[in-house]
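Next up is one chain by itself, shown in structure tokens, the form predicted alone.
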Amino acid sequence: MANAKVYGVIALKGGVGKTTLVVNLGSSLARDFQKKVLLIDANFSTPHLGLHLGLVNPKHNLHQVLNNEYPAYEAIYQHPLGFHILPGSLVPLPGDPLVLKEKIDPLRQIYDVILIDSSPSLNDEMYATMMASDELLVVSSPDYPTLSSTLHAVTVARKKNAPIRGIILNKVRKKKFELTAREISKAANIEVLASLPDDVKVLAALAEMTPVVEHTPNHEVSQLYKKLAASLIDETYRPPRMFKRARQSLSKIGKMLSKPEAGEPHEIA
């Protein structure tokens, strides 16, 4: 029997950050869960998972593991933080996107996790990875042009019976012309599983090639990404002592202002 439970993470549209959560749930799992995690980048036509996590030119990749020159095992690396990888070729090759499923099922007796990062377009590559995926996981932000691709891909992973098990909302910056979590929740009619801020340390963490939740592991983002990785291991994360103290200072803070005063595989080199 299988054990891996995969999850493909997929959007319609560039740039809501679809990578970045793949890369810091893979390492929140395996560092906060001691899960054994994969992260798979199947983005076919422009892999960035790699250039995330400082794996620029691996010598094997996913292209050649669909193409019959390598094994998948072959092609998985390990990170420094205990996740696995298996990236894409960043010099795109020929290849049949949907064996992916074919390729990587043998992998789920390995692992506890899987996690697919999709391509941004509607095509055979998206939809391999759908067919790969046991849930997925639809990335968006809060505004109607974003909104508009994510119920379009909803629709598609509907007419292909592959099950959702909820919207990401992604670079929330909290104002008032921002579509809200709710509203979005009800236009497609699917849970919203959490919403992220829009945070400089995230990009911080990406200019040193590092997941944010271990670049500053107390920041908001980071502690928001841990506890939805927690949810999809049905677990609950428990932030750390410290963290829940500095957080009841500031609220007593608050209060108190708002007063009227009174006195085995490769190794990533």
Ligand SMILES: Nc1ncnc2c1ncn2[C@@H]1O[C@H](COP(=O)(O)OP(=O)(O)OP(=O)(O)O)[C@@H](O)[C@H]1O
Second form
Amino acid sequence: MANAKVYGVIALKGGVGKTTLVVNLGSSLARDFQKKVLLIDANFSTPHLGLHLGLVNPKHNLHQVLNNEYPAYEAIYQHPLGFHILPGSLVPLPGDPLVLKEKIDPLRQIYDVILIDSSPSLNDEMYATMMASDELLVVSSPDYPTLSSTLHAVTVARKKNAPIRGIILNKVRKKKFELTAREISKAANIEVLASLPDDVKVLAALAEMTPVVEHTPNHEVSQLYKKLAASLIDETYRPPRMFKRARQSLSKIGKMLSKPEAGEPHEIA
Amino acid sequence: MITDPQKYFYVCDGKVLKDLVDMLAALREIDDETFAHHVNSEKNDFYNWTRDVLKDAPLAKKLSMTIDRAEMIAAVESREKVVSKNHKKKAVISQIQEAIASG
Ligand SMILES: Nc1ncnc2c1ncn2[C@@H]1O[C@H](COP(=O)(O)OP(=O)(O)OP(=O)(O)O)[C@@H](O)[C@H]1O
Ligand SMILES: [Mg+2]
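Shown: the form predicted alone; wanted: the form predicted together with the named molecule:
What follows is the whole complex; the chain from before opens it.
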């Protein structure tokens, strides 16, 4: 029986790339490493995970789960790429974020990896992710305002005794004026696990509501997401030889996932 | 900035150099005779001081390749810009760190 490791993806700043990280790690873990993966949208005020994945306005959602309308497994959707999603309501509903942990803990039995996308606001939404996670990934970018937010997030996590796995440096333009991974790592006293380039392919993929690791798998940014995904499960990513990789049938992968208890996950319309 | 007077660069015209900024000013200002006293086919005191006292390897490497005054000035100038930017960065980062730690 699976016993999921739960990663919370945090940043005290909007737009740094938390949701993008969640969808790409999730997709790679499911597709490249055959892991049973669940993505949870715990950004309760601006829940946009679904919009990155073609799930626009989910009828069943985490907000309703928080409000005890039904258990978490009834709000789970199956993505064609093989992972599962527990989305938020596109129009946010009221609810107590702090019950997140008790609502999702039972799902650990079903998955290998659970990734929680979180809110950039310093309030119960973020604390909920910190408390529900085994380890945190802090998303940052190489400028002073984001560094400041990162150091703040790290300080809060430490106060809450939430272990931090590392920093993901995103939207790197490889310019001399940027802060370096070394400077950021030193300032936060935390390892930088990956430096991901600022790449317009990520935006192109978002427009297709597809993870860039699927949209443009051989691009540098995709390869880096895949390497990071591998390192989270202590595996090594080996890039496939061009054209050699047989396209795995999506439905086949979908079937490899065991179903949440009490019925099928919802299909994405 | 070098703080040990024994490690200062004493220019033969009386100037005393403690850092890159001082060295850049000296290279621009000293007369040819003074320059030739410190930089000639036998030695380059600015190079030695950069390598042994400032321990600035990237600049030392550049200075090891020339005894031409204009080239030396250009090398020190561009290195000084980088160093002062890095200093400024460090200062900003520690200000942010202090603010968050005390907040
Ligand atoms: N490496 C990248 N290169 C280029 N664009 C990127 C990259 N990462 C993310 N983006 C883009 O930046 C925007 C914000 O990304 P995303 O929604 O993942 O941020 P977020 O941290 O989840 O924001 P919020 O705090 O609002 O939830 C999106 O348009 C996304 O496509
Ligand atoms: Mg987001």
